[in-house]
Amino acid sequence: MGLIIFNDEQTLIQNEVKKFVKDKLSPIADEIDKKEKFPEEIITTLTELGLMTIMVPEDYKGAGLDCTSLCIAAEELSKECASIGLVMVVNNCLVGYALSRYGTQFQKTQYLNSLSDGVIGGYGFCPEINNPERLLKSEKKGGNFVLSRGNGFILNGAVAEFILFSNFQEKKFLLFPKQAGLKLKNQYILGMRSAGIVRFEFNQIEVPETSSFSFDNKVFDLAYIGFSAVGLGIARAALDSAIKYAKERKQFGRPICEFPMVQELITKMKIAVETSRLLVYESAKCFDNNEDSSLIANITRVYVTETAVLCGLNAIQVYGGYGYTKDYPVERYLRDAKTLQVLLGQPYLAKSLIAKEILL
């Protein structure tokens, strides 16, 4: 709609972004979900054009870019395959970006420079914060620390060659390589079936002290962004194949798309996802200019993947009976939006996060 105005470089990255998701991506993004396969070898490709490391600085062999760049390639690569978003976005977030910023020297040199030679990194969390039973528990002994208690999900689990345990308690991230006494097992989740998530435990770990580092918010607005921007890649792959279909399928002799319920639908789509888009850039836009983002990206995060859900359902809806068939991607899209919604925890937190900020 020209609202939104990128720069070269922004436009460059747009455009090679697109040409890789037409030419690689297109062709196998239905069968790898219907799989739950990850996708190495589009990972690798990724890894070669410096997506997998759009943010982390060139000193440590990435690409040195902002937030606004990787809204763009999550944005696009989601839009065919919301999977392959998300590890990407896990990669540079809450791997790549958070040593970046937090890391020791010597933690970045290990493991930044390791990203940018096809690495993968993981993120561990424990979904239920409010239960202390599945929270990370860790006690220290001597110089290291003992993890003795943990269970939840790792994001790009399933080939990360090491992972970032987040323990909120304490402000700290735990960061260490696969090991034993890290049980993984396989999950079958709802949707992002081929981004890697596994579940995991803990059965006493021993990891040096040196391996945590402090942490604060503005990791995490970057992250709810990144996701915002998966979302509303999904929103518009809904959006768009719900016109599509509405203007090629006749009923009475005449395309749905003629009917008010129909235009109904997609209408609130595209004011919903217009909207979106919207604040998702204005959000990267934010965090580059390092200016307090954690409202708008809690605000962005809330309201982009409601819309990536409402597409979902509207667009089943236009479809009709065959919108719920694994014949046509729309509910792949649904499944993926409400996946990505509950991801970093349920949207009562965020919501609650936002009442705080301007109530409190």
Contents of the next structure:
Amino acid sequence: MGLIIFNDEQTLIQNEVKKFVKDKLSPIADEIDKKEKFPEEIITTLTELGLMTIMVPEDYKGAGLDCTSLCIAAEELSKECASIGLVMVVNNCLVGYALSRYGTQFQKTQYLNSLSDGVIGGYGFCPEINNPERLLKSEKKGGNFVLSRGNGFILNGAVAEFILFSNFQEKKFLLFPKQAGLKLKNQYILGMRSAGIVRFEFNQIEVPETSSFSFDNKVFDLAYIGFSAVGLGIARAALDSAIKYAKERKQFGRPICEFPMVQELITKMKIAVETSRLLVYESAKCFDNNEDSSLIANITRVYVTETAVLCGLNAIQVYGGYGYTKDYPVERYLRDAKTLQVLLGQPYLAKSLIAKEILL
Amino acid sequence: MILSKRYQEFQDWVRQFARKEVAPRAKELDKKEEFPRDLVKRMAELKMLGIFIPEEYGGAGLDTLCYAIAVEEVGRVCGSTGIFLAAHSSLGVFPIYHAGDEKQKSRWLIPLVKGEKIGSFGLTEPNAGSDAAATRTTARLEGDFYVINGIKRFITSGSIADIIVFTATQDPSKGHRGISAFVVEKGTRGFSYGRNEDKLGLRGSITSELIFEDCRIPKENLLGKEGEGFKVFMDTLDGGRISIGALALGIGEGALDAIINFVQQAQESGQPLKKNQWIQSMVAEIATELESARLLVYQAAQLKDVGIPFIKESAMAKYYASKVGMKATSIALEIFGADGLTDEYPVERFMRDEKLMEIGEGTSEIQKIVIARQILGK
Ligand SMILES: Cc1cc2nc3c(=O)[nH]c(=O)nc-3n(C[C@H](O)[C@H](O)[C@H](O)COP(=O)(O)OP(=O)(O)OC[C@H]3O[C@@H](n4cnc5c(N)ncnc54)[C@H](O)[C@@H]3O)c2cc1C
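Cool, the form predicted alone is there; where's the form predicted together with the partner chain?
Below, the chain from earlier opens the complete complex, with every other chain and molecule after it.
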């Protein structure tokens, strides 16, 4: 494919991540998934490789690379283990980038700097559509904010030492270390079960006013592109599995890949995966060129996460009864893909943003 | 479709049962991978385990349409209980009723219908899935016994079943004409279980491997005639597809019920969510598709009841209901967002359960082949 051209640095990253995945991650990826626990050791290695701070500026001890590099790393990691890809994307986009773009000097020195030492940051949000009773509620009291209400999810929450909470109504982040009054709860969720996603509830927390800072869409453009790269990795993994299995499995005396209905399942996946790749790297390039990327980021997010879901479903279908069991990874691809698709907001919300940009 | 009063009453009755007694157990069954013995007992008391079986055999003496409605309503709250009901009735009870002689019926059918025994159906093998005629399990006649050797895979309720109908071949070179149907009872020497599958969904249902090692079963356990086993199984599956269609429909409707509940209560930026056209569009689409699926399922059931060929219609019902059901459960998560991923709502469970409906008792691809052959000719 000629449209996606990586520069030398990006190619180097790609080779490095591929090598890491092959040597270190592949042998234990299955185990990580079965345990459904946050894989602290692997994340430590990712920190050492600089991947957890791939986009953090060099001034703050990060690798100072671009969104394209982030996507390359996220795609390759997620092909093996989407939970790990997600943890890395959250740390880079919703924590690292948010801090470096909007944070105060103090916050940068205190928090951004610590990421390269292996500190993990979390991202907290209350789902937008909801019982209003659950949305974030904060009041000023003296020089402090009092958080009396809020109930949602924290990405990377199981191990995060500090958390950025987004308050969409006011377009503000609140940043503070884990502390009393912040109730965390492990809760079952469908997929991304090793990514350390937890539930939270506020119960009268006081944080200094200086912990609040404004944000704009750019951080979410980046997050959506990063999430899409994770989706691309899942979709490719599902496609590769389906191709391999279809060539091996025989029914009616021949490999099932010879049946046009199986071919249809797999060609649909292939077409969507190739299109997704173009979208992911096109939007990453827009972002890196400092162009307005919110339209393309939303388009990419809708299409690529839908592709990941399609690939998960079709891969299970190709595997038949075997795909329905945990003996093969395809059922996990579906769970991870569906989780990714809705975690940061309903797809129709993204579509309505697209509509707004092109129509209104 | 307008159901006559009799069916409406049955529907109300079974819906009450499902909501009152099955629904409260659904989450737990999934979580704990627990087989619902208590519900099996209740369904037996209510004569739900032989809905279409005449009263003389202990059944409810109703018909396929009532049965489909029952599977639908149970599936609407719990896929695992639904698949048990469908497998026990269509795959355990039906072939014995259909192909068994009177002695076999009194020995096996009656206890199955009364729920004293659990039934199961062993067709699939590691290398005979869609190609069910590729059965490698063998039966060799030795005096008054058949000696069985082979392995069955993915058998619903297998390791807890008391009475298992299965296929074996007496001559693999004869293809499907070499296949006969037999019954094996739990505890027979040489008959054992492999492990149970760890699955994406239907986690309250048991799916097992069955192992036959020089297992000797009495000659009287042959179901139908030698060499006619494949036909017994094809007849069984034609009917079974109606129940999987009904289950797929039920699970999809369960997702729609959850969506309606959620949307009616949720707010978005201070506006009732139900006024949002994005939501209206999705809800209207899946509601319409599920309604069409219901027509197909009920139609197939009615054809079977009046004795008109229903092969095409039952394949269509299963194919379409599982397809739109899968879409409905998937869209449910897109409406719920992150909250729907948790077990506070049933929608992620519905999605996991629903995927099997596109695979079990003939994959969607196999259904399409069946439909196309009926339409285009062989
Ligand atoms: C939870 C569960 C419960 C089950 N319960 C039972 C049970 O109680 N009893 C029982 O006997 N079985 C049962 N099964 C087995 C089920 O019926 C089979 O899994 C199913 O028939 C498919 O067979 P397979 O898994 O071997 O897939 P395969 O046949 O290997 O199919 C793999 C893929 O190839 C496609 N394919 C195969 N042949 C063709 C073709 N000719 N043309 C086009 N595409 C083709 C299929 O559609 C599928 O996409 C159960 C399975 C599960 C997962």
